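Next up: just one chain, as structure tokens, the form predicted alone.
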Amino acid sequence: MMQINERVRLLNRASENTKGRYVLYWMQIFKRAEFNHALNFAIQEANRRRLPLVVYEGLKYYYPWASDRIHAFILEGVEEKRRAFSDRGIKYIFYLQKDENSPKQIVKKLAENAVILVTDDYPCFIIPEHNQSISKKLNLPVYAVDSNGIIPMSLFDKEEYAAYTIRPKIKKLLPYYLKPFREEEVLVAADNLQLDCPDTEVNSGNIAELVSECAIDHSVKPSRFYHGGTNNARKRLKKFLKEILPNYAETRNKPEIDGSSRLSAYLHFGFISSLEVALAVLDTEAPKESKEAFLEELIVRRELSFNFTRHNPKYSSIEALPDWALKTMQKHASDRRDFIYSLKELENAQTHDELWNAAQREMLVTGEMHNYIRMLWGKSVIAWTSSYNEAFEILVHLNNKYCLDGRDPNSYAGILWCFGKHDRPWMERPVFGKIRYMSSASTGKKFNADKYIEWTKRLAKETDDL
């Protein structure tokens, strides 16, 4: 693995393909035409070596997780990337594997007539794994390209130990990255390229039958409040700038009321840049601490979760937490929790905590938790389960399943900070020892708490009447 740029990666040593007829960009993460570094770098080598572009985009059945929800969320955002892509000249592929009778090796495929192939550096989930396993399959050189956030992850050597390591040396380096995108044009049209490859139609009109079509889990449905897609990110975005911007510092932490930008799911799907959402922030005339408490959490706390997995390869356990977290819950492991859940019942908002409840409710059926609440949520499930092995797998296991945006840097840091990752040691206390706490009955006094369970309970009616 080399690294060839801040960005980009060269993951195997591999000849070029003199023989190819263009270059191969698999996007994976980045799921956008604009604002993306990866899509900029395979447009450089395509411009280079005067061949068209081929972006190719597929969805798997069997990802973790893989249901309804993710699916239609994925599918809403590729009729405008066909349309996106076809104005610039670039060939844009998507396929939908339904089952394991679909065709299988797609990438490998369509590399066989690459020259080189370019993807999508993402520090978790799935992603790392796919570009490993590319990477030894083919006899081409594989780039992968970092365009997660503003601040280029190689800039980072090591894992930061908290926030307040990462900031300063953020701040140091924003001056040189938050600056106006330059789009790359294709010189070589793909007009007339012809692929031997399928290529799925999606438009409107057949996701839910293409979709119904998949060996996925049915039983967690399409979000009625969140539909994918950098159309819908940014009409978000707009809403966001216009109606809560302005008074953000005041309203981030009501979950009863619509005071946050809601555009995590958005982000974690590539759908919208960082950048772009940074640079229509600045350009607003928003108070300034609202402007400060917003960008703090899209550029320090959200880098600062890439900066953890990319460097820390237990990112997805308990194991990743720093000394005092695991000392202290070795001293407490025996302590007794007043209640205890099964998995189930937690999963169905069934314990004696209402405020809980509607926080699970919210996930349940929008597909997203309010940030603030989501504290609170992964807090008390450390207090009602046997051990702390198992509470974060069950909060990594429902996060991950209902939410739009998990499987994603954020998820795993945010889940870990509920544990003591990215925090220092409190007082101590049963069960928790030095972790912070956090309790309803406190949590639930900073916002109008009944009107956010009541928001979710009527949610939930609607939904169970449709």
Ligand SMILES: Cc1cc2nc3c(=O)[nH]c(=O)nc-3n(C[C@H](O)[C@H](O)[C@H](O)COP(=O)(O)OP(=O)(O)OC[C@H]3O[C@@H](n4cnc5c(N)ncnc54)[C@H](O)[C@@H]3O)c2cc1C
Second form
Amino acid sequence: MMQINERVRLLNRASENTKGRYVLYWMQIFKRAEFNHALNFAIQEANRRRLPLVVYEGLKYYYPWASDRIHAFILEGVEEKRRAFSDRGIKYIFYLQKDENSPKQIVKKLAENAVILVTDDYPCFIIPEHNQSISKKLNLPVYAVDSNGIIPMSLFDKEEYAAYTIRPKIKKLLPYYLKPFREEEVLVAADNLQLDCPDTEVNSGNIAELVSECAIDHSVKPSRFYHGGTNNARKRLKKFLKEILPNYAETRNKPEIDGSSRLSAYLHFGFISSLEVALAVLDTEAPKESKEAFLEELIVRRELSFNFTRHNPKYSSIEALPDWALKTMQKHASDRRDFIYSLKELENAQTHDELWNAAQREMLVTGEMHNYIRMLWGKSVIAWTSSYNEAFEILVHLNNKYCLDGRDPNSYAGILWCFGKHDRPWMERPVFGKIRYMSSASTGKKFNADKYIEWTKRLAKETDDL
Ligand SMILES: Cc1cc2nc3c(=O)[nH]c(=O)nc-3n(C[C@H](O)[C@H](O)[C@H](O)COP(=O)(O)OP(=O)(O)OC[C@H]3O[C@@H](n4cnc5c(N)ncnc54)[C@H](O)[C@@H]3O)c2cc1C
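Having seen the form predicted alone, please provide the structure of the form predicted together with this ligand.
And the full complex, kicking off with our chain again.
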């Protein structure tokens, strides 16, 4: 693997396919036609060779936690991309692989006529494996491009300990990276390019039918609250900037009101880039403290998570915790737990704790869980399972199964934060040891918990989910 520049890595040593007719960009997670460094790099490479660009995006049926909810959200972003790419002279192919009888290995097939392959560099879930495997399989250069955050991940060459270690580094670099994005344009339009490859027509009228035909988990229904795509992300961003950001510093910790951006699912699927969001925030008249509080989350916290999953191969296990947390867990492993719940009881929001049940309901019904309550949600499962490992596995499963923003660096960093990652030791107590403790009784006093509980009950009733 060779770092070509701050954002680009060459994953293999194969020679260019000189007979290739186009540059191929395999879009995996930066599902957008603008503010996309991978797309820009692919356009530059196509222009250098006076060739057209083909963008391929596939959706398979067998990724972990594949469900109607996740599939629908992704499909909602397809039609607008087809339009955007067509307007820019770029060939866009979207292929929905419905089940085991559907054609396979489409990237490999398209790569036969490509000079090089460009793809997304994303530090967790299935993408690192995809990239490793495709770079071995193909007999042409494979480039992975980082369009995850504002600062390129390569500028941090080791795992950072916590927000306080990465923050000053980010602050120093920001003036160089928090700048308007320059979109590249293709020199050779792909209008007449004929490709022998399956292409799925997706429009707002056929998404439900397409989803129903896939061999995926149909029990997790599409969200009525969040709809995918860049247009929807920008619509939400506009509302956030106008109505929510001015008071974000106070409202962000109030789960009973619409007080935060709720952009995480859009950021996760790359429908919108954090650079676009940050620039738009800076361009408002909102109070400085609200802007700063928001950019701390969007840049410092988010990029800390990306740094963590990029450098720590154990990001999906409690082994990724700092020594003090592992030691304290060892000491308290056999402490008595007052309540033990099974995965099913937790999944169905059937605990003694009404606030926790409300959080779980929010996630089941909407496909998201508010940041403040999410911390309590995670901490409580540590107290209610017989081992830390079991708690971690349950949290990852529920978060990634139901949340549209799941399967993200923030998912793993957020869940591990509940066990002490990126945090410090606190006062010792049973089960948690020195890990920071949160209880429903004290957390629920900091906002209108009754209103939040009632809201989630109403939602569940309306959608008939529980
Ligand atoms: C147990 C647990 C699980 C979590 N799982 C996820 C997850 O699956 N996906 C996910 O994106 N976030 C996760 N988080 C972090 C955080 O809860 C969400 O990012 C936040 O709730 C998203 O809501 P928002 O977009 O309204 O955030 P805002 O407050 O509007 O913040 C803007 C953006 O900043 C980023 N951000 C906000 N808070 C954090 C944070 N604590 N750490 C890192 N980045 C942050 C997100 O990208 C977010 O969209 C988790 C946190 C915990 C404690």
